[in-house]
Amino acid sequence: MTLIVALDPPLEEDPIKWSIGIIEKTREYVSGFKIGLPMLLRTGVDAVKQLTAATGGSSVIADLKLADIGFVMSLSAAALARAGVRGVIAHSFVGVRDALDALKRTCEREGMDLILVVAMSHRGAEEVMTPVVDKLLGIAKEVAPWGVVLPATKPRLIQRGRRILGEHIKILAPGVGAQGARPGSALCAGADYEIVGRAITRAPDPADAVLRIRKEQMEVVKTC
């Protein structure tokens, strides 16, 4: 399966019965979800132990987006594994030396997958990262993350990624749906997951919405 989905529950929902409803409906047709800092801001880290069981095996990826020292990012992927989170994203413009080293060893010794942000889809992406994408992707190359995030709606650099760091390293697709990236399309640029978070739990059948999407994605890489 080539679809996770973001879980980030509106403000005036209770957050973990909200994606337990939505992991429920969705969870045997998608590879996994990703929560954000919002909701752990709103339920602490021991809440989010329901999540991960409430998924069945799937994986839950955070999406904290760390940016700090190794000895900083560490504990917060080891806090995180604790509560059964399987993946940690990480910005990669840290760098290495004492930072992303220590941290990929942390996630290694806890068994998480550590994903590195390499580009965002927002505007403002154009103004510091998009110009220096390839100094990026350089820096995960050389700490050969699991997996990168590049934007679906930018699927130039999707192929830019897939060339520069092979086939082993995932590519993780987020923007499409709610910001304008049509379903399959960062799979044809390369990606092996996209990333859909309104698309679908703002949808009034959240399982409906999944299958609708996987098959469009289907119907979208027959063409490519």
Second form
There are 2 protein chains.
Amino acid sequence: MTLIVALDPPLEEDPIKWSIGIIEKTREYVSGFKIGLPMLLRTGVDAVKQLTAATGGSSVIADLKLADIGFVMSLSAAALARAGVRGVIAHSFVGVRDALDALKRTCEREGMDLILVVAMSHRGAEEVMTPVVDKLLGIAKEVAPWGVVLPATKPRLIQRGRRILGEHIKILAPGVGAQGARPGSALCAGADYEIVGRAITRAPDPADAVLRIRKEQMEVVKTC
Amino acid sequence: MTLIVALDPPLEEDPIKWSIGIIEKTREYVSGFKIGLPMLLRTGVDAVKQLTAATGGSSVIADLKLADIGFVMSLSAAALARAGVRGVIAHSFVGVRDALDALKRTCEREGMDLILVVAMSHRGAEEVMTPVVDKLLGIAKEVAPWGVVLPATKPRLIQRGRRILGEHIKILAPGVGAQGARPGSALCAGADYEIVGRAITRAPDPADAVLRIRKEQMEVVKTC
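Show the form predicted in complex with another copy of the chain, please, the one above being the form predicted alone.
Every component of the complex follows; first up is the chain already shown.
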């Protein structure tokens, strides 16, 4: 499957209950779920165990966008692993030595997937990150993580990432749906998974939204 | 005062109780306390209220090294502000537009200090961050945060930061003590605060360690 649901609980809801509601409605039809730092700050990592237990085998990825020295990132990653979180997202920007090298060792030890942000899609990304994107891809290639994050709104960066990183590193593409990219467009550019948030989580019927998006993915992929 | 204590509770301790113990022993002699993401993941943000309440007026800074789009960073910052946290650390590399501009507005609304990482001291920082340090300083200048983070182990970057950012932005320098920089050396280079962790928190008598470090700061500053 090619779809990951980004869980972004509204402030007025109990974040764990709300997330489990979405998970139970959609888990049969998706590869996994992405949770973010704002939710983790609200709940703490222990509460996430209820959420990972509810996925019935689909994986949960923590989008912390870690960007610290290796020792500190490793403490956070290990805490998540013990709550059943399957993957953790960090920034390639912090470099390999004493940073991502240590985090990768921790992920391997904890049986966790490491995912590195190589590019982002907001306007501020053009100020520093996009101009050094080849360096960031080089860091990702050196670290050899399970996957990288490249935005669906920048299909040429996805193509470039696929060319440079080869076939064995997964490409996860956020920005599909409410943020503008059409379902399937990132898959056409070479991504393995598209990450969709509000178009699913805020739909009146999330399962139906998932099925419509998967159908659109398949139609678009046929015409790549 | 020129000293901030980095609280990094050992895994085998209750992080809030342990932190309050250090706070109560040292709060009279320091400017504030820094807490990190690993602790916040363990406790959740609500538990931090007990910790901020124990400081008796010294400030608590959350070293999340936020590095996301503005909307997501703002959700995290707002949650921290409501727990009495006074300042939040974000990365300048995510850029101004739709990122730090939005976070700055949130911090202003919440009465919170924004602090931007401009440079780091681990070896991986040389791969991408240090080569673009002038761009990162430019972003900090444009955002005009309350403060920036520049490592005590790189006094020339502190001098450069002071020259480019002017006198009104605070410079916070971690890396003093266990990580190698001598107390007072970053102050001599132009920093406003030195951040010390283990040399205080793991000392048999943390208050005594603070007083010794302050004395050393004063002696070193006299000879700048």
